[in-house]
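Presented as structure tokens, the chain that follows is alone, the form predicted on its own.
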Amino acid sequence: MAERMRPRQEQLVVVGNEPVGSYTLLRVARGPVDPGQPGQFFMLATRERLLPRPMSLCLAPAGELGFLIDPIGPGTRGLCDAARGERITVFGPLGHGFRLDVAHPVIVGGGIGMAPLPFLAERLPGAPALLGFRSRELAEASALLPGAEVVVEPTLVTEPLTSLLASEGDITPFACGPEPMLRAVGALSPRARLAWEAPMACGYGACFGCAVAVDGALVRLCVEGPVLEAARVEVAVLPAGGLRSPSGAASLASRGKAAA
């Protein structure tokens, strides 16, 4: 298993903010920050916002870090509106990412949950990818993962996954997306590796905003996760309906909430 890098907090310069369908790809100069492992996350904040937002790394080209963000609230809109040359606070990498030690992986994403998957695909060359979206406009983000099989509702991404499992058998899904999708993927393959999401404010276990039931005990998802094997996760014990779906690149951000 790759050694986890020590997280750093840095003021990094925005080098681009580009629309990708309904989402925004925020690019910052990497500076001394290590990109970490696919599925780990970073806490991002602009000067105007008190609390940071958790975002998974989407792309890591030379000298840059790229984050795919769904601008759904003041915090995420502030990141998406950050101007070229502006500095934002970046803290990470944090949490535990995907363990890549499997023979036959398949990448599965739902909506903005596809955010960490382009970086993951770089580390899993040749792995098939399945992406599901609610609309064709949202599906434009699939351009960041060339070669992926894309489905749009009413077709669910679990449908091609079911067919792949039936034909191939010995495969391990690596998935990120809304909670119902993750639970469906886990039901199809208990050994699936899932990037879960929960509200959080710190990223290192101090706020206890992301507590979930794992192996019969409450754990902080930002410390134990965000990536966990499907068989380990039981029932979320969070307010407002438990685990929430992705806000964007973050496998720990909430979707459609004003706080985002």
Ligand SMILES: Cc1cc2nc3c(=O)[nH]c(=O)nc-3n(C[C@H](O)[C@H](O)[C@H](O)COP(=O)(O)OP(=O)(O)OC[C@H]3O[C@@H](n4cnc5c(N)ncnc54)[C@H](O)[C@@H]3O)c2cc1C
Given for the second form:
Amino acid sequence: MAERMRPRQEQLVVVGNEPVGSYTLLRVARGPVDPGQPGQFFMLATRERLLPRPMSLCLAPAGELGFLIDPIGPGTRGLCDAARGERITVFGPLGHGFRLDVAHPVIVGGGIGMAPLPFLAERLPGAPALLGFRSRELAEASALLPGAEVVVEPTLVTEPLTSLLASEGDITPFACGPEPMLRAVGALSPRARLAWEAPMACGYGACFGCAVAVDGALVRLCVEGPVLEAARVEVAVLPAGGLRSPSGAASLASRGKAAA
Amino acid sequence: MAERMRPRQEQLVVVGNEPVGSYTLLRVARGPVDPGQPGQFFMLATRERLLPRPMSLCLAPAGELGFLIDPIGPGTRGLCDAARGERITVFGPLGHGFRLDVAHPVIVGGGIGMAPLPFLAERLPGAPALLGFRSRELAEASALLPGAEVVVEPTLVTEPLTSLLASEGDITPFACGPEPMLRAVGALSPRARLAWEAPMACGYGACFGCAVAVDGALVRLCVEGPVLEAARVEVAVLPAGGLRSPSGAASLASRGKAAA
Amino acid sequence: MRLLNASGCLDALTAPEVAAALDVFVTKTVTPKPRAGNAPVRIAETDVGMLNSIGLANAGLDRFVQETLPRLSRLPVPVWVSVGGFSAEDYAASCAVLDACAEVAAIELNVSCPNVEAPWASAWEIVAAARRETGKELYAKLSPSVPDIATVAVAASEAGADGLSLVNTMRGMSLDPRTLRPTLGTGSGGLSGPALRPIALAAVHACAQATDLPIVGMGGVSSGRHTLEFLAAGASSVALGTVLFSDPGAPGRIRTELSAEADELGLASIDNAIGAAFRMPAGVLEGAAVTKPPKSKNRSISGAILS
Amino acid sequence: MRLLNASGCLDALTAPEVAAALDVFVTKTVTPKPRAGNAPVRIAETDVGMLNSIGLANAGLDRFVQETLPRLSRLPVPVWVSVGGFSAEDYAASCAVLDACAEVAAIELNVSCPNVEAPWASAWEIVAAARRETGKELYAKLSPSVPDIATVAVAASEAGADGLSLVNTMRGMSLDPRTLRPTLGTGSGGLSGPALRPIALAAVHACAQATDLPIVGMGGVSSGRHTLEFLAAGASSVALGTVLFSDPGAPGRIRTELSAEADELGLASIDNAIGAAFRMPAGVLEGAAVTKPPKSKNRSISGAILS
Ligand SMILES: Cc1cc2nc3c(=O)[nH]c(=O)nc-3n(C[C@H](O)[C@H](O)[C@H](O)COP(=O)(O)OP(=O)(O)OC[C@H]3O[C@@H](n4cnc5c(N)ncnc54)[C@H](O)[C@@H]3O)c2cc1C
Ligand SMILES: Cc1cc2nc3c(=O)[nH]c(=O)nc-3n(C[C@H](O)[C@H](O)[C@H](O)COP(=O)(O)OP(=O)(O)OC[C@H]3O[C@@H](n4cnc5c(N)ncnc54)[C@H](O)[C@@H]3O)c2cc1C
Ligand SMILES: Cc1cc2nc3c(=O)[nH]c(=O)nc-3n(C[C@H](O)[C@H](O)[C@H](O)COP(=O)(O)O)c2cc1C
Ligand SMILES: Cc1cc2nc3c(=O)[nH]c(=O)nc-3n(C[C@H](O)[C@H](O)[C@H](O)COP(=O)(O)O)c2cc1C
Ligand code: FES
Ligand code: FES
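Which structure goes with the form predicted together with this ligand, now that we have seen the form predicted on its own?
Up next: the whole complex, starting with the chain shown before.
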């Protein structure tokens, strides 16, 4: 941890909270907090919930920190509802972000997995970007990454990536997205740098809740990751179907309704 | 329960919330709820607390219910903070109030125990009223009972009552106040009608939390009371020192401070 | 799915309209002899639930049978009588008396661990003694304050219980903010309400896996969603306790919320959610038949390793 | 009064500045052999606390002693090592190894009930076996999932424990709101946080009454007020667990809040609040001496009647 910024815990003031398609861009005044490296994350405390929620830094305009949030549950909904002027406890930057030391980076994102990519793109000027979304509405968030090539299901983001890999063999994907997407990207390019997810209670190595298998051993994703090299990750220990796989996401509700 | 109003549970809108000395007068739009008889009470749900709080009806102006509240803990503070327009769940009227069938009633109150007395006074026009308070600031609440004789500690309300009993032997005190005061009034006049207090979780006979000994047997104060005839109550089963006795009220904090 | 009240959390005689909104009314626990109960203060509120130390206050079995039961029989819903005691003989004697009362639809044995040394042994003893005295439906109500509630459930089942009521309160305490002395007259008391919910849900799930008995789930239920969760964990009935104190209208409200949940889930009946927590994702809630959770007789204790 | 972290809720190597703000650092439980721990999902949040099923993930005693302990010895605070196992021999073997390590100030025995049939018997066995192997301070960490925790505390004391750590988590469960299947990979897990507070407070109070051992209180502590309450109930140290996940600055914040509480109470030292729950109102908090709570060897079990 010596070379990285020491994480700070601060109460930061919300300066903006705007919808971006189905997501919300939450902006807070940065105060003394360092934005860290792309791919690092912050723990954001949410109103009335016991545990904070991990959020990648999406944008780092002067004096601010910007987070792109998908309101999928009580914690993320609470953050999306935060009012201007409200204070939010922010702890970070945490974990290991993307190492940028490659010749031909390509940015690849899927759905809310695009959250860390705008900040990453700033640090990788000129890198091509490919984004995939489940719907047109979700794809509106691609406005945060101008110039990106955007595909919508049934087209998957791995399709343009496969073409790119075929034409330019020495590229290195920098990817964030649902687990099946990360697996697919890792299969296409074992040196890909992938930002994984796991449920996190603390974000700083205290709880051992975020274990994933790397090189065959369980490690804490918040300490060793969240960005890991594709070939090192044994995804089998992630929850069946992954956290954000289509099957995991297919809810009882939607399935029940379809059957009704 | 046949002769009494069936209690109703309703969400009522706060129409006013004004300080009265150190207390707060909370007024809600009455809706379909009946004010009941003086001495009956309502269970008021408070923000973010699990259990509702028992409150005597203080005033029943047309279309409204008025409660006088002493902010002594989280529940009562929550009620005192209720904003105009907010909705509060109110359940009542509950319990047995004062039976008014006596020739010469005298109204006697101590501290926040005066809460049910303004509504009682309306139904007992002409009855003399005696109020005792621990301080001048608390005594401001006596404005809600115009014409009352007010004493402040070190004078106790039992002093003017003793004089009155000496001069007019056939009066019946209707009293509400801290337990030592009720005991003293009961000792002076065994036929006094006294409004007791006990911690209550439900207010309608469901929890058996509000037990007091009457005629030697434990009964539910919310069902049999809160108004009971003095001679029937065996106060020994109330918590040591009573709920509102000076010794019970002397807090660790104030005693600690005095010692420091 | 049946909606009940939790024992000790409703008096059908002072609130008949609340009892009538339930599918079954359960009495406060009756003991052979009258009990005054504990000295006040008997209730306290904490940030996560409430504490009570009522101390099984009740008029005793004789007065219950002579005075209360005839009045309860006028209710439009079946009556379950909760029975308590201090020895297996106590329970047996009460069951013998109640067996003769036509008004009693079922008996709930409040097995509050008179024998702290071996909770399952005393559960077995009490249920077996009661079973010998009555042919009425017997529900064993268990405490969650045991290392492994499933072993107690199995013992109750083997002793002849017809069902389980899960769970009773946990021991808890709060202090007066000013004196720092215990708020309750007895020091500690029974913790009920929200804090109990995850504990009760785990207990229902564990017992549904270990036995075939129908389960009445309870502990912090205050919404249709909570009720649904207890059904999913394996309960076929759900009882309302602490919520009735703040919301006597809870039975009606929760039924409304439950139908909304069923609609949302696309279920013809909320009963189809029973045991959903045990089903494989692919088969979740499909078909109307209630899938029985798998039983494992040789449950491994290694499940006891938590952190 | 000492402020500790709860075992498994802080890694001093990834967060040395948090550990340095404590009076004692307690390691995550170490077992003789390495353990990968349970399959994900390992943590979940409920309305009243959090659930975990980490499964005692750790690198095993050998690597702990060789790699971790030397690095921990650089901390500015004493290190307690939490020891776990699956038999009394496991605990004894680990204690024998740790007894030789100068860096180890004390050993906490994570007595997580390998023997569910008799919690106090296994507590006795484990502590006695550990006691034979080490002269270091031994703290027995107990589970609240027993009918009467004071009997377990007495057994630990009689077997030679120097102190008690109270309490570990309770078994709990939550369901995924969409699939209605258990959120945790293991089904149920350990409940910690706010829901545990009244339960832990009662446990501390009961054990302070039943034994003379110093007590580390824990369970849902997240403020100076909570810390004060555990002290009043009879703890002389307090450990922070779940609160550290949301607030790594909690040790400093809680110390500040505690001094404010002491000022408010007019106490020269917060230590004067230890055992306040046992004092008569008249003598509350007067004088600087710590009043020992009364001991009652023949505690009555009738205290077990709650509702
Ligand atoms: C390092 C890291 C960075 C992240 N960055 C972002 C970000 O920038 N923007 C953002 O919106 N989210 C991000 N996430 C995910 C985010 O933290 C979770 O969506 C959030 O914690 C869920 O909290 P909740 O209370 O809203 O929902 P919960 O109630 O916790 O979950 C609601 C539902 O979603 C499922 N779920 C829980 N966690 C996840 C998850 N991680 N992914 C998918 N489904 C989940 C649950 O099973 C449940 O069914 C990140 C996660 C990690 C680990
Ligand atoms: C039938 C009835 C009618 C009542 N009418 C009124 C009324 O009109 N206006 C009003 O202000 N209050 C009234 N009370 C008292 C009121 O209900 C309590 O003050 C309130 O429930 C306390 O809740 P809390 O959360 O604010 O404080 P808590 O946290 O419950 O208590 C704070 C402190 O006060 C002590 N305490 C708790 N209950 C009482 C009590 N009943 N009396 C004195 N001390 C107590 C506690 O021991 C604690 O130390 C009535 C009580 C009853 C039983
Ligand atoms: C005030 C009160 C009294 C209770 N009395 C009894 C009782 O007499 N018999 C019994 O078996 N359980 C009794 N209980 C326990 C409840 O029946 C129930 O098991 C417990 O409260 C959990 O449910 P809840 O969280 O919904 O309240 C009582 C609970 C409370 C709060
Ligand atoms: C994520 C997590 C991991 C834990 N790991 C351990 C452990 O390894 N050994 C142990 O004795 N207790 C462990 N515990 C229990 C805590 O030490 C503590 O007893 C419990 O969490 C109650 O305190 P709290 O409510 O403040 O968290 C763990 C708790 C949590 C939440
Ligand atoms: S989130 Fe707690 S260790 Fe990684
Ligand atoms: S307050 Fe519940 S019975 Fe009286």
